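Single chain ahead, written as structure tokens, the form predicted alone.
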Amino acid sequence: MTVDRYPMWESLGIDLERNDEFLGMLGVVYPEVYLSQPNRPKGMAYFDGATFDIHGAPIQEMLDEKKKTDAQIVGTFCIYVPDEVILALGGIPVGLCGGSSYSFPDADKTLPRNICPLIRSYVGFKMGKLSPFFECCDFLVGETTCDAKKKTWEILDEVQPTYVMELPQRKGEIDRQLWRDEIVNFIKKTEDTSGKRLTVEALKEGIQRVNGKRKALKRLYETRKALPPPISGKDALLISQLAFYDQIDRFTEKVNAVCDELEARVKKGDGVIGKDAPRLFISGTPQVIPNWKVHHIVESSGGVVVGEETCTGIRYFNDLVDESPATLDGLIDALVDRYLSINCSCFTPNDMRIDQVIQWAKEYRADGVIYYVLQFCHAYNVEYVKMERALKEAGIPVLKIESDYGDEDTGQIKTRIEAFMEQISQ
């Protein structure tokens, strides 16, 4: 990856030298992980380009749109924040989670080191002025999915305006009302900052656009159920990761285009790996660009990842928002119901998530499940106790991998995954 400087980087105040260094590192890793794969779908060329220019064209595009339409750019960290509302009020939503250890030293000046790598990463990107995504946002939206995040928002708010949505921990009627109030308050916040007022027509259009993206991703993942799969797990993961950064309508179009190619492959029985390759399903914490470690280990060891029950996988797009209500209150209720249906480990009890993992592992014809947990993510770590028991009762082998964004444990993880694949192949 060559680093072509954009004029806006300097105007945004980011650290140019370290931004170049980070992009240069990405340029070394990406060809090894992605471009070395045989028989890749031709449609992946678009997503390769989007990744290579991730700090460039998307930022320029957002800034141009802001200048042209006065659109506000809203940075989010969680799939519970309703993009539909941001879009309906003329804004641009963009994901800000971090997937690299490069920014850890910058975070460690403020945060304790024994904290979730995802939080540590994005706080470091902000504090070190390493990300143009942060610097072009008008405000950030956090949420209360874990204690570490709740306290981190207080720190971020000191350097960039950060609005916080309170997510309930249960799914009863009281909790639904709390979440409805939170979405209504978020609408008011976004109205006030944009100077616009939400209408039925605008919200319905926002819902339709986001639903279109979800449908395209669902279509992509459906092809992975084929035997053999027509796309690698790494490529499918990359597409779903870019869903948080790319312009929504173009992204939807490009995903549907690659799905046309994949569906034609399925009809011909053309796969990226043999039918006998171990098929693994990933469950657990999100995997954000450039966190491709587990997928790369699996697929460079003769296996294939066929699906992810994560925030960067099926959980992100599985349910659609009902588009039929004719009133604003009805559409808001539809948003409430859809987002509260997401089964994050922050909820208690959370048996629905366990049931979903078993169901999806079977649908994707997985030979086994890798339960992937980021270090210090206590909710997912503790929930593994019940998840392991349920998977074993269902006759589904499971391997727990706990890791961070560094490469120090790559050899150990590779040994464990290879042994697991050998076990489930017998």
Contents of the next structure:
There are 2 protein chains.
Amino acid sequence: MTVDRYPMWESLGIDLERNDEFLGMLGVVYPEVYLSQPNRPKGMAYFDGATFDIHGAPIQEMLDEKKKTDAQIVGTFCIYVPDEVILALGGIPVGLCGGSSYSFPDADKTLPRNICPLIRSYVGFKMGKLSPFFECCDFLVGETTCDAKKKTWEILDEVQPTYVMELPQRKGEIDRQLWRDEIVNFIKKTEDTSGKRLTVEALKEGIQRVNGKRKALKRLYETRKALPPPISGKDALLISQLAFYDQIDRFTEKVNAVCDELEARVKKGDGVIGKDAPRLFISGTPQVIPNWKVHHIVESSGGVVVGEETCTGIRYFNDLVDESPATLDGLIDALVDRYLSINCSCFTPNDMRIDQVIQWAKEYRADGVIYYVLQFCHAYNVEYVKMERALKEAGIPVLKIESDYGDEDTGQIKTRIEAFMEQISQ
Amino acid sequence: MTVDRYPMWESLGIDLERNDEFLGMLGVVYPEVYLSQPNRPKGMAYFDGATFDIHGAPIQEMLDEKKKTDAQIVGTFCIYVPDEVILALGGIPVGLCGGSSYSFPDADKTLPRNICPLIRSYVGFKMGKLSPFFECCDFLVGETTCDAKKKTWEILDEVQPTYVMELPQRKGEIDRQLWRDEIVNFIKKTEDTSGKRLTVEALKEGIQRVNGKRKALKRLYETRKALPPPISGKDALLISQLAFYDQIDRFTEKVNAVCDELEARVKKGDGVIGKDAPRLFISGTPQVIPNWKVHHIVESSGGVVVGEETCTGIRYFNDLVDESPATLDGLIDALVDRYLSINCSCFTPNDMRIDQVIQWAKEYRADGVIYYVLQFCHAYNVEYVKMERALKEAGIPVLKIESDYGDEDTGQIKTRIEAFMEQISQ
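Right, the form predicted alone is done; let's see the coordinates for the form predicted in complex with another copy of the chain.
Zooming out: every chain and molecule, the one shown earlier first.
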């Protein structure tokens, strides 16, 4: 690290000693998991740097932007929260989900232990003052996507202002109305806290910027369909993960730069692994930095992950917002429609998700699907019943992995994934 | 059993051997837990009989009624589903939540094991053809109250028609509109399946009958506030539990008959336990027959349960529907308002529930509160964080018990409850 980040962290009230410890652990794990990979795209250097300095440059940039333009920094936890609105009102959206068990003890002082590790992680990062991302946010935006999150906002709100968006549970006409109301209310909230008023031009620009990011990620994922894939699953996952933290326009540019390189590789038939390597498609719950567990197991066992139907994967970028409406009302409708087209297991029924997974598993030429469930996530866990049947009917082998952020089950998962890969390679 | 129920069970396709086994277990447990209690109200004889014959008389009565009047039998799983509508359209509502681990293996063939035991139990009863209640239902009504239930309806619907009501997650104006829509849609659904049309008179009568039942239960619980209480917690719980299975008008009459007896006891100062016995108030998740675990532990350790803020307790009967509106629209509004006044942890925020628990704990002269959470119920589990703090601030001791339907933790829970009672008696 060439820049002294301590004064910044100190000004945010971060627990410096433990932040050092956390970053120190990341500094050991990351080279092991990432830098040891063969034939990495050159463009990954940027993302390596961004990860090493994850609590540094992105925070400093946001604080600088805030100082310069009075931008509000808004923390979010779900891909249903419309970043477009935050950007259009001069703000900076940043994802705050937690991917590390490092902060569990801090969460466990308040919350029960038998809840989703993603929630336990971010609550711990907040409670332990371990995350500069949390500490530079003006307010947080929660949503009602699952039971544990829904109830956790009430507790987070006591330590940091937390605005809640109500996501409906079905996709009928009344649900669309409710969700439209929620987006309009969120616009009002963001207008009030920013002191700005939303204009057609600003919203359109916000939409274009986010669409640009999503298009770059789509382009990235498109290259993964190639045989052999020109990028490892771990590297692609890292890029998707950084989409939630990095400055949007530079991120889009850097992803496109990697895509140029990857498309050239595809043309030459240059891959990161042999053509015969088992290709796995991940479907399920999000994987947040530094949760690279399943990808690392697959790719250190001779397989390759070719796509993720998760919130940190295709679900995040698949749908674009229609940029054509000329009025605020029209653009808001476009936002409503785009966000309601995401298929999360929090909706019932949610059969479109099953259709999509089958379609994508085929498009990505997957030999099998790993259904990944964060422990205690009832919605994705129960939805597996229908998903498993549908995949098997479609002739696609599937393996369910339920796990948290600990290392205790790594050996067992490795054994199961190796056996699965052996089975689907026959 | 004086009547041969086997032909009826056989006609419903029940697994006769396992039904015998289940009822045999109940026949051993019930006398131990219930009949051994001293000084029971005479009126409990009716409820003892109803429990012993739980898979017999109630089923035969419903089938007879169906034959006679073409009544549709509608299975429900949540106190937000308006029984008034089912009754008004000539139907019979019946509660199907499961309270026994007997059916877990049947559920485990389909569902993950780490979900709420109540869901696991009822899914097992259905999948194993173990419940004549399920098998005589024309259709089931699910709701979107929690993640695991929400996703389970999709699976149940494959084996028995399951209609789903969307409960909103907040109580604002748009949520009220959504819930009103849902009640109107449920009326349409019930009209369609019954071939009847809802009239003002019929809905008013349905409301009056359910109000009558709720008033009787309120009267019952009122007597429990006395020092000493004239009825054990176990007996009062059993009555509340039977409210979901028994013929409504007879049930109301029998509850009122017990209340006559209990009110006479209260006048005389006659109780089921000494005045010094620790009085405990239960708050949390539902307790369904034969889940008498916590009550039995408390009451075989020298304490008494004086009230339950649960779906099988005060939450079920506290609010009445306004009977005065003269139009269907007015009566529907009254239903909407009544049901949205229930405070379940599936709403956010839900601070009214906390206020109610404090108020009720005081009214019922509780020495302490046992916060009861069915395992894996994130909403009630996380809501405890705020509840615990509020109770402590109000000077009310509280103990959290998280449990499923197994016996493995009985000893540990007994030790904790005994220590808690000792502490609050000092």
